[in-house]
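Quick heads-up: it's one chain on its own, the form predicted on its own, in structure tokens.
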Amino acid sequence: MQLNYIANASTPSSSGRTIPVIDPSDGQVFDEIQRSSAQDIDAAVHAARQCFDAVWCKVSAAERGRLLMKLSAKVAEHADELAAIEQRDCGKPTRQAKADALALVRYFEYYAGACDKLHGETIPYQDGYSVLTWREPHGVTGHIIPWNYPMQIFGRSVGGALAAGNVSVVKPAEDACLSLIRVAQLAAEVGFPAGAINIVTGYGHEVGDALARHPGIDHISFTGSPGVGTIIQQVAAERHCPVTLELGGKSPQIIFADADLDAAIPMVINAIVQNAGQTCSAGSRVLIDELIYEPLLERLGQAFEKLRVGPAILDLDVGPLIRASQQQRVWDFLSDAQVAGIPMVAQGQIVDEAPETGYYQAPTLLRDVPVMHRLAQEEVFGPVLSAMSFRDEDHAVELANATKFGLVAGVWTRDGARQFRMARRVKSGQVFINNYGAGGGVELPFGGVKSSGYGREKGFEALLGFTTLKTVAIRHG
């Protein structure tokens, strides 16, 4: 049984209740986590506040950097262990789980080096005045982390908050808690003071809600659905608490006739099947120049048919979905497509070794998806790629921007002028030209526009969001 981790100590929930932990590969229970309550959140916030006021606020930026670097090294030592935990908890194939563990290493390494680079400014002003600014931490930050990339999102969110001088209370998704509990334990081992990192598990409507409403939380970072993001904004607004929101996307891959298709095809496929399509930045729409629509669909279809799906431990192209309800959600989308007469081009294959009790979905390529159909408008959060054709550049932009989301976009063209035009015209927080995702890009600011949220995580920009700016004006005659 896994316990909460508060003030560097394993702590049972006040309720005494638990939540089963299920392996998505076979649908079987293999552990339990705490079903915590508002009382447990209160204890964690109290521990965090004590740490901030008595200890952490006195730790220099350089020393924060040393602690984060030690944690980075510690996570690297335990990368295989953490990957194995993530694999069973989330159903990630071995390669993905290991990549996530190594990404966490890099996040802590990056923010370790950034701690003492967060500078203020001096401002020219009236004669007799000296004016300067400096950046101060919010204090206690709350982090609501989803189940699709627990380690990576912990790294970009909590890593940035700690680097900026905050302490954190973390509520992971009930479907994926185990790796983060272990990371918090490793942080204690390398010297993080009690209360700097606190993990409280439980259901969103109980623990997540309590965290968002707690008056002792000075900033909230949330990654998840637009609906829940709206609730968090409303709750936070009641006490004027700042928030950073990453709320998903319906990201387009825009492929022009002059594109390098040999380079584009593998990236287009990886962008929708990675983590079984359960990725906020998944390239779930492929917009194809009508001049190459049919031949490119044929090549994509051939590639889809070669994809294999199975248990995480087999390390195939695609693992299981996280839970039965997510599997049903994907099935509902595909059922709607069938009713609407949307043609299926190709599907991958679920291997014979996959248990019937696991949550599997074959990658599916659909064509001629109407622009206003829910498959082109809503997040499926599964390995389903919707294809549609465009006539020209203006039409491509129109289709790309025709959703409420704006998180990531990919543009494939050799035309240099078009690359810049598309990058400016597509409404998106990130635009990748002749690539997609840039290998993860710990250094690259990440966040959305429109219903994809606001604020930025990753890169140095994240540190600005985890601080508040103070202006000091000194009159000296």
Contents of the next structure:
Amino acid sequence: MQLNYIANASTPSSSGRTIPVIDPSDGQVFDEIQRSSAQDIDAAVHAARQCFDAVWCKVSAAERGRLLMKLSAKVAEHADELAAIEQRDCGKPTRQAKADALALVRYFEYYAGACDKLHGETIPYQDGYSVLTWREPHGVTGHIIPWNYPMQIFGRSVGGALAAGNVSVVKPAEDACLSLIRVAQLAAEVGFPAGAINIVTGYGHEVGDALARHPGIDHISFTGSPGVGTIIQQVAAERHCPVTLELGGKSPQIIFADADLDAAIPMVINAIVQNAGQTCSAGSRVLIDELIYEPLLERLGQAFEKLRVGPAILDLDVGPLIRASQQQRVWDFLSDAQVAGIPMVAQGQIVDEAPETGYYQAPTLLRDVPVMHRLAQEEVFGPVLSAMSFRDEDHAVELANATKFGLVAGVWTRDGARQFRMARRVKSGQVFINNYGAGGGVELPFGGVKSSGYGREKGFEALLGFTTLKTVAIRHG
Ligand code: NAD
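Could you drop in the structure for the form predicted together with nicotinamide-adenine-dinucleotide (NAD)? We only have the form predicted on its own so far.
Now the full complex is given, and it begins with the chain already shown.
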């Protein structure tokens, strides 16, 4: 049984209740986590506050960096163990689970190096004054994390917060807690003081809500669905608590007739099947120049048919979805497509070894999806790619911007001037030209516009959000 991790100690929840942990590859229960309550959040916030006031605020930036570097090395040492935990908990194929563990190593390494490079400025002002700015930590930061990339999102969010001098209380998703509990234990082993990293597990409407409402939380970093993002924003507004919202996307891959299709095709496919399509920055729409619509759909269809889906441990192209309700959600989208007469181009194959009790979905390519249909507007969060054609550049921009989201976009063209025009005109937090990062890139600021959220994580930019700016004006004559 897994316990919370508060003040560097494994701690049962006050309720004594638990939540079963299910392996998505076979649908079987293999562990349990604590079903915590507001009381447990209160204990974690108290531990974090004590740590901040008594210890962490006195630790120099260089020392914070050394600790994060040690944690990076420790995670690297335990990368296979963490990947195996994540694989079973989340159904990630081996390559994906390992990539996530290595991304965590890299996040801690990046933020270790950034700690002592975060500084304020001096501002020219009137004669007789010196004015400077300080970047100060918020204090106790709350982190609400989704289930799709627990280690990566912990790395970018908690790594950045610690580097900027904050302490943290973390609420992982109820479907994906195990790796983060282990990472917090490793942090204690390398010397993070008690209370710097606290993990409290449980349901969002119970323990996530308690975290967002707690008056001792000075900043909330929320990564998750747009609907819950709205709730967090409203709850935080009641006490004017700053919030970073990393929400969903319906990201377009825009392919012009002059594109290098040999380069584009594998990336277009990877961007929708990676993590079984359960990626905020999944390239879930492909907008194709009408001049190459038919031949490109044929090539994409052939590639889709070769994709194989099965248990995480087999390390195929696609693993299971996280849980039964997610599988049902994808089925509902596909049945809506059928009702609307949206043609299916191709589907991958679920292998015979896949247990019937696992949550599998074959990757599916749909064509001629009407721009206002929910398959072109809403996150499926499964391996379903919606294709549509465009007439010219203006039409491509219109389609690309025709959703409430704006997280990531991919543009494929050899025309240099068009690359710049498209990068300017597409409304999203990141634009990839002739590549698609699917949210990757530890160093690259990441976040959305419109309903994809606001604030940035990753890169140095994230550190600014994890600090508050103080202006100091000294009149010395
Ligand atoms: P979710 O919103 O259901 O849950 C996210 C987290 O919020 C979980 O820890 C959950 O327990 C908690 N939560 C749920 N209700 C809550 C409440 N009322 N108060 C406080 N916390 C609550 O999202 P999910 O299904 O876990 O994750 C998928 C979503 O996350 C997708 O929409 C995806 O696009 C988004 N996402 C965004 C990014 C990004 O960086 N933009 C990254 C990954 C995932």
